[in-house]
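In the form predicted alone, a lone chain appears below as structure tokens.
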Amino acid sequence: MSPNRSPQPLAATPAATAVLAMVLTEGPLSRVDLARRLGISSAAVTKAARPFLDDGYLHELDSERTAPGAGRPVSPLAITPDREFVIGVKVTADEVIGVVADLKARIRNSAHRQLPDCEPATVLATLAALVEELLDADPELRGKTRRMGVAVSGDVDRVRGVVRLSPLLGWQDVDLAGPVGDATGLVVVVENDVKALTVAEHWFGDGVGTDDFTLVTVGAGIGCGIVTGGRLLSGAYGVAGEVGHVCVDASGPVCHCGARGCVEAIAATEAIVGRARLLTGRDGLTFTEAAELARSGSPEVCALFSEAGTAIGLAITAVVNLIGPERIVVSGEGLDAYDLFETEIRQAYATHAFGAAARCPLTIRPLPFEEWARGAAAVGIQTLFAPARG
């Protein structure tokens, strides 16, 4: 396996991984705080942190006393954000969106490139050109960028860097990490786009500090990323979290997967648009136009969005009842029409969430595609600091 397909983390031991990850996501933290929260000795924290201090990934802040009259001052450990940069790219059906992020996943530069088609060779060439554009913007970035995350919709084998199936792109068994790494000279990790966004939210967003966190996305598909016990859930076959293919109506419309009544067949943007076109007889109707028809009072189109909201609410409830997350974030481009199905989402959730599970708050966060690219960068950062999951 080539180096571009097997990124090696900086941390060589579980203690080093834990220390580095906690400082990255929740720091600055003192050695005493790290020892207490991780359940290890202060000496173990010092030993784990020393190589990262020597390499410049961590630094000590000025000494401070934890309280008046307390013992000797402590020097909290903090990440050095500009020690290294990571590229993140989100691939859609018609464009690639790229960002350069520092080690706190703060975006330093971004760029877009249109895709004339979704052929793997076209996407590869576009990705390579996009990377050059991003790195040419600042000489500092080129000298400090070694890793890249790529986020793609569908079934992704992250370990092998292969897109097993992406209906949106029309791909099956496409080796992406190897060719992209060869074309760019970067260490490349490929991840499902919803899982990548979940990593970003868990490490750097609303999920910071939680061991159990869920992200649901509403748009071209209905996706879900699940963190349980502090780890992103992949499952035995890498497709954990596919709530878009939970059946909520056994007699409902046929899904693109071949099953009937899936959440995606009712609530994905194309599903809503397709049914709205049949109802109105307008073959060129767009999602935005369908939403405007609903807002202007069209009862048939309003009903489509209501059905979508109920389906999404049931999908969210299924996740909450099964996994029991502490927090759940709902995002995605479909939230442009959130006002049309918010009531139904919350009603379905309130009705079907079991017992204390209903206490899990729903946070609504519309995120632009740059944030999805940032998610890809977050996956790259994750591989830098923690072992890749199998």
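Note that the structure is predicted; figures quoted are calculated from it, not measured. Numbering follows the first chain given and starts at 1. Rigid core (definition): largest C-alpha set, two forms, superposition within 1.5 Å. What changes on going to the form predicted in complex with another copy of the chain:
- Relative to the superposed rigid core, residue 57 undergoes a CA displacement smaller than 2 Å between the two forms.
- Superposed on the core, the two forms differ at residue 351: its CA moves 2 Å or more between the two forms.
- When the rigid core is held fixed, the Cα atom of residue 121 travels less than 2 angstroms between the two forms.
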Second form
Number of protein chains: 2
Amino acid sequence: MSPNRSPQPLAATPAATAVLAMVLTEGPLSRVDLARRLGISSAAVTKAARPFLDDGYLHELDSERTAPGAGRPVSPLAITPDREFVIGVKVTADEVIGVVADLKARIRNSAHRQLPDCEPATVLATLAALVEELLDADPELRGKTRRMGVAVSGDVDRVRGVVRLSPLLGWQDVDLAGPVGDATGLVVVVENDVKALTVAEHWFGDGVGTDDFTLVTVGAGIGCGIVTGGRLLSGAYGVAGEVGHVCVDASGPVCHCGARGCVEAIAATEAIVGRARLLTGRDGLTFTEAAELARSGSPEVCALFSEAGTAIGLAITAVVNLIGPERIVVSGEGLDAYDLFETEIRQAYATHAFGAAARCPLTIRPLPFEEWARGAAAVGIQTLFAPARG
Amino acid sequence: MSPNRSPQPLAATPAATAVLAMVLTEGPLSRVDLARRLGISSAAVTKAARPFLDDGYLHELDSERTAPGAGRPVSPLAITPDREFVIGVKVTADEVIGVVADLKARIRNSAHRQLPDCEPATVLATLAALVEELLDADPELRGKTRRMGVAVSGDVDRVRGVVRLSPLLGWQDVDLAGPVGDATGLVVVVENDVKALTVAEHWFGDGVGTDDFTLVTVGAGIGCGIVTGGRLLSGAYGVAGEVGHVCVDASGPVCHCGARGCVEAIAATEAIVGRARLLTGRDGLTFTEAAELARSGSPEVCALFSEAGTAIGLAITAVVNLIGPERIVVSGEGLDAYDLFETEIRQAYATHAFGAAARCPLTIRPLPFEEWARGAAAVGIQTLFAPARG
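Alt. form predicted in complex with another copy of the chain, vs. the form predicted alone above:
Complete assembly follows, chain above in first position.
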């Protein structure tokens, strides 16, 4: 995030951060419930909530009386979703996909633009034009949009707003937050795409209400965001959640990382397509066509998807056996073919999850087009808060 | 821990806990250094340290002047290791191993007793006799020993002091802390053995000074304690660190858990011995004899150890790629044969660690006889502190 750009975070104290985050993600909630769940006094909740009520970020719902004679009526606090809007953009190798979301991360509108190339200057100009297009779509949005999240595949230094390394884009040490902020006038935060998606899922999706949550994404790469103790793991050396490089077969195919039998070498879309091309002799075969072949009864191509599903399932089970999340979600554009994967993923999980770890619910679902951009918007929403520790 | 037994924890406030823990694990440290590293004021450090100085748990080292004219002399705070002693006991299927340790977890003396059987009553009586033997060895110890940690393989409810399930001992829902406390008059805490060893390593071994640390143990089982963000992972369903049940070969041998290709099915001592017996036709072959055969040039038996080392290395790499610890230690009685494992462990790690994750230093070393009991003592030392959050 560009450090000198206003607006400042709304919530600057630990109590204010905790109250706003809990109402945002789990509200509406009464002050009494907030106090109980956060382990602070009702007076501290009231004090922390007051500026957000004054600024219109929170509002009180109509009074409720839980039972006749139950004392003073309760007015739960709720977020005002359209108090502010946030832009989220995912940068891929060939296009940028953008959304405008409200404070509940609900998408108001979306747009995308092709990228003629991946040069930082090209991406910057395209991002700036995309932002204009998004804000032009609805007069309400322009005056209320001050923050933007950008999601990029690779190693991202969120604090400095720099993409340290993105093999997909061919980038090394590209300052993105600064120039995008200058071009758009918005507060810009840059994050790794899988981490951004994990934030969205943790705050607004299946991860709400738990501190121990894992999201696995399946597609061009196979990635994973791990939240434990409420903290997104980032790794002492900047590497964590690399579920795609868990080895499930030491004599398996060689991965782009150089090792053998990585999940990505078996189950990433390119790995499946590459093997399907070899099997069929059709050089131009696409992933969608490979999936159609599998569905229409080619046992060899079908076996490729089964093998991929098993590899994904084994890697997920490694996460569950090692870390013990409360819930796990498997998603991604690769799961457009999830009918071909799901049985094997679940079977590997059922067979290999150790003891009570198997109780962790496994949700498998495809990822709609704009979800990655919504993940970026969720990271933008986080700039409402003081930067989290560590 | 038995909740109604004195003594109470010494450190009851967050500041007192933080100061005592940091001096204990990383001291001697000056008040100024403590304040800086803990992010609290020097006045708060002084206030928190005062009762520990009064009670003799801490002492001031001789004044040091860092440079001439550098102002008021600095008197670093240090733990007084022999202010109190703590007993640690590891319960195995055929013996109990005990140590008395000082507050730096240095072993003062040790003893062990055979177990005729694993019945809880037998174990209780043997533990009580072992404690007497340990305390009788040195008159200084009896008056200064009030706490005890017990380490058991299996699923342990530390808060209740109950062993929920220990397949090795054939135990289910055995209350251990209560009866052992009654029999010995000590404050008793019970913990899973691998977790206890991880605490010892984190507080007094190679894990000192980092919040992100992993210990892998290799032996009858293959286990793992994972500390991330300073917190020992315990899993939302009570399962975490099960590195022994990471699948590294879906077509590998069947594990006792029912799945195929678990690391334990390839690299646990029993797995190696079982396969060596089949190869050699020697039914009574021991692990030590198998290791000797490998060293004396039997290529088939040597290959078993190599395969085990590779499996362990792949599982360690899964931990590193997923969690990204700052340091990792591999230890255990199985590593008495670590000359036969080490090359393959390191090779699998070098090949499969993803990118910068490979920078995580990997320490491989055998585990001396009393280390498990010392782990239990370290957990006993933790009862000096208020119970950690969840």
